[in-house]
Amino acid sequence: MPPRRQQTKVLCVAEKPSIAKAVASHLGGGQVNTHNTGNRYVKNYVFQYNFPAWGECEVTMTSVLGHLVSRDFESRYNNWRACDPSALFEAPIQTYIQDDLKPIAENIKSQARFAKYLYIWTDCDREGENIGDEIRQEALKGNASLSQPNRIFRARFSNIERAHIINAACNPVTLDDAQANAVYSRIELDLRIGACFTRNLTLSVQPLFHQHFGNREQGLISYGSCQFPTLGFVVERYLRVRNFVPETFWTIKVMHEKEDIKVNFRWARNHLFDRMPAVILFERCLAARIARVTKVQTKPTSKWKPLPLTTVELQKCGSRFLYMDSSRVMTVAESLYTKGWISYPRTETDQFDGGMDLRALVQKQTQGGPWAGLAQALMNGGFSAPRNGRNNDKAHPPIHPVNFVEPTQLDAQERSVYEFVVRRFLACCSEDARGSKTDISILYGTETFNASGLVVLARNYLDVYKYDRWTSSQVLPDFQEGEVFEPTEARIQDGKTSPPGYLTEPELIALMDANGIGTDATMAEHILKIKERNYAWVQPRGRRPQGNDGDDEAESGGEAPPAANATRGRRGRGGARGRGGRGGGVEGPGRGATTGVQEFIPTTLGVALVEGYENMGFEISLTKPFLRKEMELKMKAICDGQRTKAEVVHETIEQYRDVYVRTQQRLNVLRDAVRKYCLGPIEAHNG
């Protein structure tokens, strides 16, 4: 008989253990052994599978834990004090495997030793490239001849589903090594940036605390070259608020009743800064007496229906809608996606591929959910194509559902952000929303008015995307061109402008996404950031934040309270371990789950970080978008094969070597900022 042929080993490793576990599911077929390794969240899933270029393999499926591998100086840098802050513009950097992580280092390569080809499984975007490029790392010291041609691939998937799982196991890509290096350059720069600009910082400004207040520690005072900008947004906002001067205007109202309906027509000219000219303008209409009807405009108009989900949009809309930070919202958004619920909820795309089976998504929502009508009325002929965006990054669909679950079956917050995106899902293969609106103005005098009215004939969209609102105005009576009529009341009215409100979370995501920084998957991280440096906090919408006299100015017109106090950071660089912009929120004050839409208010040592800095006139400030902007650019740049990332790292430490060069030549500046607005009264920081 002859000798039995040893069957073709496959090392499959995916990015953490749930899409493991998920993928050796669907491969095996049910037929998986389980074996533990070293660490208690890794496991082995031994199975066989007949892949179309190999045939029947023996294949072992495991995972990392995000990122493998973590980068510091060299320890002779530990010492703050023993080389300028400068010095780590170009310190060695050391790379390593922390301790708790170095099991599943040795259980990749002990697991490449016998196999002849690796599949990588992690996420198909920027930082699971280069989470990739670490597990094809180490696989190669286990096994070096893995390093041969066409010995190691990666899955291209976007969820999943079993389908969509079986045919990226089908069709293998390689790894690209471009978007690698981009991940490479920016773990460089901002360990390099951050650290230097972070020690200057502390030891800067940190004796001042010391000074002041005795032995109370002010701890670290951390910098991020996406942080600082993010906190810049909030404090200009605030300061526009704090220093915003009411001024009084004047506007004319005309209002006719017809037909037992009192029709309000607004003022072309809105309203006046000068009384004078407002007086004499209101007392020509009142001269002329009679009002003329100019126009009386009927068409159809529409609602759109909103475009296909990305990721910034999903944050947004979490906060605007389920009262959740972004943080949160990409927290649970994970968790849906590896359960398989929904697809990959990192993604800038929205535009929907042709050859995606829409109707067959619609098809799974008509099993439950209160949106199972809405989803068979598609089924039964109301489907419409999406609309389409102007993005699409070539790596994931925008996000949608994959699969129904029962929404009890789901937490709170799980339920909440999965009836989003289903939601989301159907109005966007819903028609649009149509009514018909008519426009009149009249002439009075030598000024026009307006008035206008909707009535809404067709829902349709707005039916299951019960986020939106579009309602019918009163019925406006028959007015026709040419009439004549004199007006019912016509009066002068003076009022006062009001200042902006606070930035919000969806507003600080917008100017993040508007101004490059960070990006979709790091813009929650940054702003959570900012919130657990202690330079910012948030409060329910309307609140009126607590100042250090407790003075009520804003809620009588006048200028708004003082920032909140702050008067220690925090220690360490922090940070969970695993990709950018990843981890988790932190229930607590001002973090997880929320009550309503949240707005910023920066601390006292936030707003005087970034007046300090935008004191010293430079063009480039550590608090404006443009660096981080232009480092983003750059990035994409290494994506896309047009610049190395010896180029970039070596030319953006450059210019920010530059920076820190001209802010220690005006430091003195920087300390003014942070007496002015933190050292005042130690009884009043008790509070």
The other form holds:
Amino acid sequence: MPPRRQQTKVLCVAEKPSIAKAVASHLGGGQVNTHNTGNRYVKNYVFQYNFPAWGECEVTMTSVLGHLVSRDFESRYNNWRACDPSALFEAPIQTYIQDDLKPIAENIKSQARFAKYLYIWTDCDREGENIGDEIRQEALKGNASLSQPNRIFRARFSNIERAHIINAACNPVTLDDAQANAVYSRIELDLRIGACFTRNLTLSVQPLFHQHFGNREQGLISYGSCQFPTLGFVVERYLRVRNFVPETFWTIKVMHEKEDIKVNFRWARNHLFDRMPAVILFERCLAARIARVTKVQTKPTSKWKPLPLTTVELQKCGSRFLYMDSSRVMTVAESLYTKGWISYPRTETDQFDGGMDLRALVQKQTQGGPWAGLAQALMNGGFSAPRNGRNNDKAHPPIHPVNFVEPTQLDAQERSVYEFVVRRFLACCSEDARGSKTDISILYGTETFNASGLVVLARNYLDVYKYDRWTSSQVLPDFQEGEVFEPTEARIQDGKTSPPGYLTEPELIALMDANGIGTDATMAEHILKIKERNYAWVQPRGRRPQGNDGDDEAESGGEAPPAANATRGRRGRGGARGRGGRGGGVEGPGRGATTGVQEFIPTTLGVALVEGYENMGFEISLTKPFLRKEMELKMKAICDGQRTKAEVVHETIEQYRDVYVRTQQRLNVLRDAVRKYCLGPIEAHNG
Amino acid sequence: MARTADEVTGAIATFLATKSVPPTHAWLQTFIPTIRLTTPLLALQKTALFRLLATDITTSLLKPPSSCFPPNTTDPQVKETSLRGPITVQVLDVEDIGRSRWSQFESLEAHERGETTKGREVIRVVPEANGPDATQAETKSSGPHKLLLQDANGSKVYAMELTPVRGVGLQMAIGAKLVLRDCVVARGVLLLEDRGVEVLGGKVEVWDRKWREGRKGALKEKAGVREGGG
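Just the form predicted on its own so far, so send over the form predicted in complex with its partner chain.
Zooming out: every chain and molecule, the one shown earlier first.
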């Protein structure tokens, strides 16, 4: 064996310190030496490892803290009044490393000097590929020879479990430049478009506030190409609720008592919005007097077990069942992943790969927790293959528990999310719930009425997945086809339609998902943004509104304000990604944590912006999802190798430039909307 | 064989009568000058029918009592009566009474904003994926439809689909002609069934355009103002 000094050196770089530590401990066994770096969160872990391709090597495992590189326009563009905002579409962008991250970059450069191989261990998603590229570039500065072929690799992993990591370590792949480029184009577009429109919007509208209120409290008014459509959904629902006109409808109800059971029959027409026809039909039913049973059908029915868990589902369920908003759920899930309890929580995949050993995962859950017995039952023969959804992002499996952890070892929120993930997984491996449904139809006059009864025969998955409900209805008496009877009671009843509720978070997420706004990784951020920017706030349904969590907007030379409730490393403009802040650990119940159903209410500013842009003409409305949806599709095309970054950036800039020009021509429309909603009543003219 | 104008007129009139749309002499006089007598008769008959279906039947059709509504048809005191027909009518209004006016209004607005056409669709209601027992959050209702019908005399009667009638719906043209046979009339409202209705088609261009233009306003009004009228 060659002496240590001449051993092949491999530099591994993860996305966060916790991942670096976990991987180092799995690969290094007990023999890991830890060294400090210039940054107190980042350590270098040194150990020996025998790679199949490279033999026995000395490995240095370190990390970055999310994105290393920041991007901004050259300083001459900082003065808002010195240039037209549209100049930012072309202005040169410079990349730099922020002061506090410089030691980290230095560390990579210097460690790369001695390395023969660079092995990248960032999270396996688009942002991760992009950060991987940043790391690669830093490393090349320290050691140009790494640019030779077959020197730079990438690990593919979906969780921090030991066997999985070891397997990943032995099967390196290469960085996906297509994905990295998709992110670069997104960063550039967000920077250019965001900055340009934010300046434009603020310069046009902010003076109105300053003038009207005589102070400078109104901070900058920012634009984001995902936030606006998200805000658009919120405002649209708000306006629908406000403009709703309740209408009266009429329905016919038939009740028949048989064998001491009162059976309620529902009108096949459901209800009518015109009284006269309803009354006429009702009269004819009464005239007929006798009802005849036309159909009696009993057949087995089932309630399907849930699909394997995706990010969007997790966020929706988090809101509905765990009383946590989407950002909080993702933060907690991230933490559970980092600690090795669940798999990577950002995934669109809702089908389990055939090769996965699901039983082994179920087996782990027999060790404890309130679900131990149920897991054991699955091992004892109740196991059933999970359903397959239609999505597979080919990067990560559905979210599932990777290891068992005693719930008492977790804090309250982690426990809640972990339990959900486990129960969902066990439910996937259970049987559908089974029941028996009886449908009865009767013909009364010319009208058909239906009744149905449900008997739940086997709860199956419902036993472990306490978030779904399915209960037996009342038992129906026996009816025979052809049987006739005079209904005990028949009456006509009226009711009124009622408005939909304001948008809840699960609904908003579902809308964003269906309309292509944001990806599984970013939806929660956009929702958080519209709250931070003071465009919308949340209130519990049916109770008094809570105030917005006091965010102050920093006004510093045109930068987007840093988040006031800085939950985890919120990115600034175009810089660090929205997750993966320093170190590990989860914050205690943050200001996002709430109980009960939360609904979104736009602020007057939010409504003004949406209405203002809408009134400019629908083809260019920035608050509709079309532009952003197209952008997301183009990102995907870059990842699939169908389009290049340069093409996409150019094309999208031209699209938005067009919008910008038209917006400029109709700024008055926007100002009018702001005046209308934000600045008090417009003076009434007589008449 | 050379045909005289009279012969052709007669043949056309007979043909139209078999279709339950017997034209007035006056209408025929406006039609004949526009055709060439040497055109094959079949084609002439078709053209005549087509043109006639685009007219207001209160001026263009004969009014034999057996083809018009009997005098007490709309009497709400009469619990039930029946019409033999064939009675020819034109459609003056069509409504979907199974769906709230407000939601129909909202749909029209969305359509106008271009949001229901391909590529620009904004999905507003996300269906629940709960397996076979799931009930749909928002079912698109189509009907039953309520129609306002007018016979050649000018008498107006409301009608309603008892069971779905082919050709009847919101896509119908205003001014379309129907032939009714063996209908039940309950409290002054016709109850239509598929077997009793023959849709001849046609449209009165001016009425139809006006109806479509005023649709949103009409829906809005009916939603807000109308609470139980007939």
